[in-house]
Amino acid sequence: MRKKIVAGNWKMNKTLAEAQALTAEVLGMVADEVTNDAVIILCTPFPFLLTVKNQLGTNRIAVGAQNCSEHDSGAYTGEVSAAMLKSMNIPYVILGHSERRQYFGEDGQLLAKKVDAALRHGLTPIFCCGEPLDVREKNQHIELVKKQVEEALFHLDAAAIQKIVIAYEPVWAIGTGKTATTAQAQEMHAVIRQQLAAKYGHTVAQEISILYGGSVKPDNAKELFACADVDGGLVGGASLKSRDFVEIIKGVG
């Protein structure tokens, strides 16, 4: 049974007090609001992820890096290995956001590598793909993010791809305040689940969650999360603010 799952992806904001702050916060709604059971992960910048981590403790809430190297150790300056977020027992880790194919040129071959190394180390990587504007304008939407999924994950086996969440991310509902509708982001996810059954069958596909990611908010989690094919959500700005967080985390049901 595949999990229904919603990660606050922090990106680069929030000073070390600020994170704290937003974590009691959220980890006080979570407590007195949320009953359904849905895995919350709070991805949080690399200087924050232990102090976020203890100041959780061992309730439900988990935590989860927002990127990691191909490597394991090395000379690479600023980086930050699979090995040492499993040394501080991190569980989880966002591979392949847009922003970082954007912005670091990061692309299939180089996320594949990253994605073994997360496997490796026994962290679970939340593997994001999707299309920019101009793409989805060609109508190549799906083309693009079926070799995405493909070049990053087909060289895994049955087992491994049952260890990796996938976040579908249309890059023109990033921060736009645009949000696919319900039609569309069902789509997508249906055509990946539907890609991932016909190479390793109907009942691996079934068990992997496809998260949404694009202007989740509380006004549209709840009917985005309803989709068949639609897992639970990968949150950008809206995790930044406890009360949006939580109303979403809600939406799940």
Ligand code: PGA
Contents of the next structure:
Amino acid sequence: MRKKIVAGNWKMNKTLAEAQALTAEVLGMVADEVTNDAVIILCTPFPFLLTVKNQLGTNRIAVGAQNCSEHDSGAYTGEVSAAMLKSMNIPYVILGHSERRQYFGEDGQLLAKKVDAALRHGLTPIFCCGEPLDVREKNQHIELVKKQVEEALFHLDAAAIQKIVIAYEPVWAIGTGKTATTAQAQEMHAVIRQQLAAKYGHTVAQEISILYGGSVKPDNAKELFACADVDGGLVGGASLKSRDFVEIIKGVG
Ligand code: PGA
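Just the form predicted alone so far, so send over the form predicted in complex with the ligand.
Following is the full complex, with the preceding chain placed first.
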């Protein structure tokens, strides 16, 4: 059975001391209050990964990176490889976030290589897809998201695709306070799962966690996570506040 996952995406926020304080708060509240068995991931900025990982110790909460290079090593100043993350035992990496696509020009071809690099080193990619507002207004959102999934993931075989977590994040909902309705989220998640089923078969498609992202908050998490094909969330802004993040985790059930 596929896993329920709540991943916090801290983006480029927090100082080291603030990161440690947030981690300590989340740790305490999760220990005291969370009774479900959701996988919980903190995707911190690169410089904090090891500190946060050590702070979490053997706790159930895992850490993740927010990006990695498509290359394993070499003269790529400023880049971080999947091999480096693996050497630090970082299990997860977000790939293809809309901010990476928009500000850093990441496209499907590059993301396919990043996915390969992450898998080559045993990391679990959290692969993001999602349409901008103008595409939804033109009613081309399904077509675009299917293309994003196909371009970056469909070169994988059935064994490899099952190692991927997908996050559907409509760009118009990210950081805007505008959440997709449950109907909009469920529609797209079902489309992605059907697409996976058509390519890899029903059993494989049922094993892949598909997260929703885009202004997930304590007051909408529960109903979004209750949708049949929504297996948890990728949470930006609300993951920077321990109370909000923990309430969202509790929303998984
Ligand atoms: P948000 O961000 O929750 O602040 O909308 C989500 C994301 O970008 O992953």
